[in-house]
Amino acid sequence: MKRLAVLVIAAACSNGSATPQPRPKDASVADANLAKLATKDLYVVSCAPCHGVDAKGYKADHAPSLINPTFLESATDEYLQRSIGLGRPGTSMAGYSKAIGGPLDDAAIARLTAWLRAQGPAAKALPAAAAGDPARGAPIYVKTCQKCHGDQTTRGEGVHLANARFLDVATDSFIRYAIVNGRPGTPMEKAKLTDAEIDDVVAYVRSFGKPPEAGQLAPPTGKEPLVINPGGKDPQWKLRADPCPPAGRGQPACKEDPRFVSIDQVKQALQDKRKMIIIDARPASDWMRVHVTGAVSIPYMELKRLDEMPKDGTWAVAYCACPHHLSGIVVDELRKRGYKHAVVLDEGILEWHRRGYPVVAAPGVTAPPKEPVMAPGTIP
């Protein structure tokens, strides 16, 4: 566990290529008990894989900046604490509160909130949003907002405004402030709309709302069997590697690393009753919401169960929702321990769930919205 900080900071970026990040000053702070970490190191372990060590965002899965000035001006401490604690179901943002199976107690979440608050302006008292007309707001939203923010069925590259947990946490005033003031340094510009049009758009966004999912599976016991189909044959997989960048100009030579297996191949291996281990690298709160059938919960910051891994060549597939970030941490650790047959589920759990592949889900949990269609070679 003392290697955890190094593992987290060396996480792969959203397209699977290595993006080393600065490690905490003292690697010994990487303890399984996150409550013991200094606040910055707590942020690095819990949030940096997606939001970046500098908290400016966009390291994985559309994760936004947490220190953008107009965001911090409009986000209350309650908004930050609830967002950290409850997450954004259906995205890579897990709920980190111990109350729902996450790794952080209220004191740790409060420390994270205070650290984020110290990176920018204090929260402002926001003016109340006037009542708008969602019917009038719909065509304005489609024209000016939908490309980036998506709708009920499809995500965009910006914050998914139709997420039930986001709408449960965000006030109309918070949404209106973002439209009026934008997010400096991002594609989210100040609105070129009248006050009435903005109010109508806010009303339309609010109409996306539905009650957040309340159901949860029983928490993992730590005793779940690791190996699926222990009497089965080994799977035969064709692995993918990220292409190496051109060498030269200070860029070291790179050897391609075939470390990604497609969800179609893993689904077929399950159907054929092949022998394997499937590891859910997300916080347990996400495993308790939905997980691949047969997957064992081994969160990226709590790797103790890796000590139980059989050393007989059994294939181990790790997944997360990023889709390569947290699972890459687990695979890196397995390979350091000598497990050559450790790979990342290429498209991650969200795409697995979208395609209707086998999952165990809590009551009321539905497949996440579709991802936006992106140009070839684009990194989210």
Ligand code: HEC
Contents of the next structure:
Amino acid sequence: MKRLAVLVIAAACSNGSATPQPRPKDASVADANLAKLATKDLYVVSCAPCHGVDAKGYKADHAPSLINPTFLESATDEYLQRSIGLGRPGTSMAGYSKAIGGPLDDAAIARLTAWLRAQGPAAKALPAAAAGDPARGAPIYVKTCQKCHGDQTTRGEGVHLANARFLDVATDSFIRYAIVNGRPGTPMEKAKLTDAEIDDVVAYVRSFGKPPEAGQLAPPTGKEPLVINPGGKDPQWKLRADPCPPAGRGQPACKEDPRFVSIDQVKQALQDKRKMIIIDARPASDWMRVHVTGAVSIPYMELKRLDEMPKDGTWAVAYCACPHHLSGIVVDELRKRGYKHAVVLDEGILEWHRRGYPVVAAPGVTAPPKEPVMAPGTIP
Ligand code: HEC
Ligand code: HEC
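Starting from the form predicted alone, produce the coordinates for the form predicted together with ligand HEC.
Full assembly next; the chain just shown is listed first.
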């Protein structure tokens, strides 16, 4: 049963593909001074792991296209900047703004916004949305939208519309425009609904809203001790490997790489006071929201603290939300530095948090919505 759960999550996160995703070739570029990077390189280092090098999305997790024409037509610069800066708490989209502990200043976020904008149409004035009736919208939403967009408690494969930050940045006209025009080339088709029905659905989506969380933990000082239980015994992991793709013509030989440790084993090791290092690979703003108890913040784009890692064989477990992409960058970098005992937390922190395993959380932060459970092959 456990194994099935892992498979479902892994499939949701890699958009159905079981093959390991290629990662940026040189993670040490992530150590470069971010302000000095050309905008395209800044994008590749910080955003491409999920939104893809071409910004068309679905490299990892549910990360949508950032340059779909109907998206750029309806998203103002403010929408883009606030989405990048504040993220979508409870999903793998972190807040990147320095103001909340992220790695990017306003100038860098403005550059990224302009770079995305340059790859599609300008934002245009949107038709106003009329007031709809959420009670009439509810059954339409359940029938036509929910399988892809989820509800307050469970997410789908599409953008999570019940996310408080989404509802905070998106106007009714923005939501309406997406329903009327769809997102060409994606599973988001133009709705076959009347104008009044669309207004009702918008009103229903709006009714998911609750105020975004306000509280945050203090930022990491960079002095938090790396090693948990320094006097403890080493943990004994049973590691999982991704299966190699079937060998064949043109298929390079593949050696299975046991690099994933399950959340159950790590939770047990914490309980047994085993010696280890737990690395939170997400932007620090996410660590300030909620992190695994004892985890240090070493974000995938700011790897400086890896220089302090002890070279005595201490096990290091890196995690992120998706659950493999950002932690994978940190583990690859550690292995490149000759650190053999570096592994990825298999199911990631969202599942850890959902199961109620030990975390340090800011006030008001609750467990993320459930992942959709879908039959194989039905991922849109
Ligand atoms: C770890 C994966 C990950 C990384 C890295 C990431 N994103 Fe995202 N991003 C997501 C996901 C997932 C969503 C959608 C949230 C949801 O599922 O509801 C998203 C949503 C967004 C949105 C809102 C899109 C919409 O349709 O409303 C914008 C804009 C965005 N990301 C820009 C960026 C930029 C720019 C970067 C780099 C600075 C970045 N993201 C880095 C995963 C990521
Ligand atoms: C088959 C799956 C599917 C169905 C059904 C569907 N959507 Fe979507 N929707 C998506 C996907 C995928 C995206 C993101 C596309 C992209 O990458 O640009 C999206 C995007 C959106 C967006 C824009 C979100 C953003 O942040 O940019 C809104 C709003 C939306 N859908 C609302 C709805 C509503 C309301 C319905 C029902 C009338 C609906 N969708 C039906 C899959 C679906």
